[in-house]
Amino acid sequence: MSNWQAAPHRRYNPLTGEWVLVSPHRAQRPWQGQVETQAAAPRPHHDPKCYLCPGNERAAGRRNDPYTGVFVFENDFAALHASTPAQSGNEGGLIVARTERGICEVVCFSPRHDLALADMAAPEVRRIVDAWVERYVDLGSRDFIRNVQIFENRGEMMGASNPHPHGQIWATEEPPTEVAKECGRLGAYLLEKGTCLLCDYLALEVRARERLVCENESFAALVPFWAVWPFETLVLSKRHVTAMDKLSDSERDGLADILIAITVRYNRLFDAPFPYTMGFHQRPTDGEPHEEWHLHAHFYPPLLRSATVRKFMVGFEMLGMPQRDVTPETAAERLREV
């Protein structure tokens, strides 16, 4: 197909087995809806009212350590609890539920209230990577934890209740839906072809360089061919590693470097602090080797045009299938340019 940038078409996502409708001609339509202003007021290095700053009291009455680097604590308002008793219900296969145990943690990236990943030096982000690895290994070793989801919501638009640089970790008893979908597709691909789906896909993208945004020796960031969110990116390890705990020292440095590179580009493209949801998908912690897994991270940013349009999933996208107007090729080009 030669007219990716002109004709409406569907693109297949091999990670989930789902399709996305692409309508490149709609990017020129006029917009008369809500207009976003991205100007952000300067923040202090330390906010005495922030419940994540060092030494401050949190909402539940506990007090933070006077930390100087990365600080991890169990979420005071956790969505999951390790002590939840096992219960289940099933009414004819139509009303089905079972309890879920888990552990939820908060990871403060820095004692500085006014920073984000894009503002940090590589050694600072490397310390965050090390903390993620340590928590993945520790939480994943618990006998009832089968998946460790590391993620960050950045910006009020993405539901972040506090601007202090931080992320979260939800360790769950069962793999969540998106991880389970990817696990099935990666496993089926390995069984059918004898190779890794994401290794093969990355090799194709590195050759084409059409959707590649930036790279270093260990990681690449690209706009996936099947992207749904307007400036969605996929961060992939170049070596086949199933999870963070398999990264070498130099690869951990590479992960820190690529996270800075992509978040800086987001801020430059939109000339403002850029909202996104970012999360890592890696080997489930159920004791199996899961050689089909390939460490990767998804960035999902909601903005469609520079400081003007939100991209909510509405209408056809909720009732039919995901749909996008800005093609992955256009998005990658704009991210490369900055």
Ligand code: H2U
Given for the second form:
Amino acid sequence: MSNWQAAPHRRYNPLTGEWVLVSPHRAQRPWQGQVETQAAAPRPHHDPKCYLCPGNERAAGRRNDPYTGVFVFENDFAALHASTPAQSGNEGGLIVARTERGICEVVCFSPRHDLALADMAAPEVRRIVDAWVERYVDLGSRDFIRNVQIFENRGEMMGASNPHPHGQIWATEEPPTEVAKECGRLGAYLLEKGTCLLCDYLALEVRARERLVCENESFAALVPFWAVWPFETLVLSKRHVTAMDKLSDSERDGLADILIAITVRYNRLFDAPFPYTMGFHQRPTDGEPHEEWHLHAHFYPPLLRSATVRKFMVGFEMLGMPQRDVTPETAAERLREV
Ligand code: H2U
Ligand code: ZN
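Alongside the form predicted alone that was just displayed, please also present the structure of the form predicted in complex with ligand H2U.
Below, the chain from earlier opens the complete complex, with every other chain and molecule after it.
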């Protein structure tokens, strides 16, 4: 394809069927708007007031185990419950609702209050990967759970309620909207072409190398051609696996390695802790084989041009469609070079 660095254009996201507007020439416009502050104070190894540190009391009065590795507990303020009785309503297709059941868990990544994924050693992150696999399999095996969404909100800017390294898992009765969209597109592609959309896309990106950020034997991280967030990345398993439970031992190590590699690059970019939401998309757990699925993670970081200036999704984006100024190619180059 020709040079997409100059003219305003639209890019297609084959995973969701949506489009993003790219305006490369706008990246230089001045900024006199909101400037974020980032807490930079050094944190202790253990904070007696932190509700996620080992041995501490949580907000709801329960106490954490004196854990030394990864610690998983059921969210005390869960968004969904396993026992909600079924109910539904439909008034002329206009007032439509139904109850949703689910299970919400919190995963403490480390007993150390002051660490983040980027600061951890590979064997420590590997233990988090093992915990995610175990929770995906266990929650996914419940008869009423059809999707297990694993994610992390990192940093105050992304709404994380606590700096202690942790993530969440929301297992739901129905695949949520983003998963359902991807499921539809991946399924349609397999039906039409007989191959996996993300295997084909990865092959293309590995050949081009333009948007590739880093890779190891089993995973690659790249800025997708259709990225919306300035430094958004997509982490793809190199082998076609539908979910984490199909990863080999060395591929689990590869996943741990690439998570460290990408978060270290993010922190180096503006020489400051880099906020993001990240999470995995994998085979829904409805009992079907879902061969169209290809395990991947999305990193959606809000920062735009420094540690304190973020991208807002407002105006045209709320009313029209997502838009970006810095091209994915430029973002990938910067992430490669740090
Ligand atoms: P976030 O930082 O991504 O919000 O995750 C923290 C979660 O921890 C949040 O969902 C839960 C909140 O409900 N939580 C507990 O389960 N117990 C507590 O004592 C405090 C926070
Ligand atoms: Zn803590």
